[in-house]
Amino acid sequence: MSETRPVVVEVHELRKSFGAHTVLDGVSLEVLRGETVVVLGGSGEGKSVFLKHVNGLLRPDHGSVSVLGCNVSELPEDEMVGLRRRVSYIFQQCALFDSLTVGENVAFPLREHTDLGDSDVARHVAVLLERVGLAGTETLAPSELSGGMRKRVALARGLALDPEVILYDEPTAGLDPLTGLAITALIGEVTRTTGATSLVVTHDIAVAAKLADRVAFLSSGRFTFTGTMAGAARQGGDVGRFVRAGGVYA
């Protein structure tokens, strides 16, 4: 790994089981500051379970998770609040509050974690929505939005506190190809302009090809490959077949 950029996410020998079912069986990964690592793998392989450990939403049965120098696997829940201001989690299903407007959804972290007044909050919300291509949508309800628009609102809310690390769980799931490409481009633009470190969980090869500095392929509870997308496409076995089946690499 490069010595010029610090490691901001470090997962060591992570194991997690639910009952008798082992999902993660000794997973290790390091992510450098400003790097985008895409976690690939088939459905049900534990990609989202892995991501939830990085944000402390799940605790490991064994092993450790460190984010921005904090030992997430041992950090008390009341001390997680400060870390989660620096680490944004973009949920697969967006997790918008249906009882709040678009503007209120985006404003939620600002109201919860800052002392900004109403006018400053409104100004920040307007800037965030414009950034994701949804200027002027503050008064709409989530039920009035398309799937792609909901993803954009979730991203705007996730950027509200200027996070240092952004975790994306299947950011293009359920979207048509053109909308998926637009969301992927938006994520890339966010990474370039903020310098945030990104962990992206997906099974979409086109998303990985456009975003990944490196990929980590999860299979049978372990990362069986870490490296570039081009390197993954040259692999034999499940890794190569999975990547080449995406149609991006012949």
The other form holds:
Amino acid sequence: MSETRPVVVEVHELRKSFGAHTVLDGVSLEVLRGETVVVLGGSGEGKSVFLKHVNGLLRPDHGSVSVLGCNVSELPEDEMVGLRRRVSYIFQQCALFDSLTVGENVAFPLREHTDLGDSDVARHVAVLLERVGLAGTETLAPSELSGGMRKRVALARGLALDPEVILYDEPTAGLDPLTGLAITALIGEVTRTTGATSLVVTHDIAVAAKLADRVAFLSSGRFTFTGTMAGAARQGGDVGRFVRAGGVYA
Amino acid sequence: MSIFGRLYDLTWRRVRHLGGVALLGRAVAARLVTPPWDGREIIRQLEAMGVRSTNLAAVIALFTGMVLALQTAYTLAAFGAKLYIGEVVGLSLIRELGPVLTALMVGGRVGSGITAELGSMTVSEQVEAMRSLGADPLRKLVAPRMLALLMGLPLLVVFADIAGIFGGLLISTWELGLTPGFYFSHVLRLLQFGDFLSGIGKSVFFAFAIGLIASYNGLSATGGADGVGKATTDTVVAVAITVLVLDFFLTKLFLAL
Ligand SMILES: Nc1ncnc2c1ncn2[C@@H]1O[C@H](COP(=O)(O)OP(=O)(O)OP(=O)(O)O)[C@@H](O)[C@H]1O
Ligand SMILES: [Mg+2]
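Now the other one: the form predicted in complex with the partner chain, given that the block above is the form predicted on its own.
Shown next: the complete complex, the earlier chain at its head.
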């Protein structure tokens, strides 16, 4: 891993509280171009809150977040559009628009940000769905899909604009182990074929083991460990216990 | 917490609430007056909320007109009120009851629908997904619903006015033995175009208030299905109170004009 790669995501001393409840208490992280960093942490530790700051969906109380050279924490909402075209967020609950079909969901970013005509959009959508293994599902409603299929559609929608950065929030949560593995493999393949910079938030050790160039362990509002998975497994304390509990590094 | 602490907390929450509604109102208003407008979505919303509310609005107004006619005839019989049923029914419906009852009904039905829809989108991260995809939820979701309300409610009020006056006619002719011609001439005798305008004018303000409250509650829903349920109930209550309070001030305002 050469150190000359540019920093794509830079989070500095990020703090966030909701009322009296401090969720993030000064976290810092840098992600290099093309790198996959996995943020590990228990339920309710603030992993989703962290990731939402990277996409500008939440505003920090203190600290700064910069993505692809844009200061996300200070950009007004309407000036964030240009950045958001280049960054995709795959939501924990998939967040498919349930009033739209699968095809319309995947077409949404294309219609919003490109001047493609109907037939071009349809062709793009077909290619995207095929890429995630769901060819021909355009006319289904999101409510007709299984959890794994929903993830795939969310991924197809997120890939529509060829993002440079992809943020994954719990990509395998709520899936059976086999489906989880398939989704993990798909993410790995996306990373290889697009070269996108990825930030993956999860409590699934198997996901981290497969995808992570580096991991950061979130606990009590701080990153208590940053380094490789193997390094994390050798750690004492919470980090080591958490990583070894996954069974991959027994 | 002490009772004063709780009172302070409650008051502060209310004030923040009002502030949030006001900010949303400004942001939505800005999107209502600037293009692009999504015509297809507006028509879809108009169809969903307006067309399906028509029957309900008509039935409510019809029976209100009938009750008004009956009450006027019997309770004010000593003053010879029977002859003035047309005036009473016409004026009170067009100035007051048509817009208010329709707003209460539409507010309950359509407002709670908007809150439920936006609320479930909010708690399932669909609203954040929209922002994350570089689209503006206020323009995509709130503006079309608001415009549909602003167009639909006044139309429903006109419809309700007609149904209510027809209700008065039924009672006047069947129960009280007046001729339709007599009834209608009295409906129109004191009625001025300004009365009609004041009723329709009110309904425009009601529509904005309903849309705003419903959208705010939907977009600020938290938790899961129970959070959406709570937000929906809040909307029904808040809309009812707001319509009645707003009606008082609008009545005073329009009378002063
Ligand atoms: N908008 C919000 N308002 C208030 N509290 C919030 C909000 N968003 C998150 N929280 C709180 O912040 C904490 C962290 O939430 P977050 O969703 O980031 O956890 P997580 O690490 O993603 O957990 P999970 O594994 O369950 O997804 C939780 O206690 C949650 O209640
Ligand atoms: Mg989460």
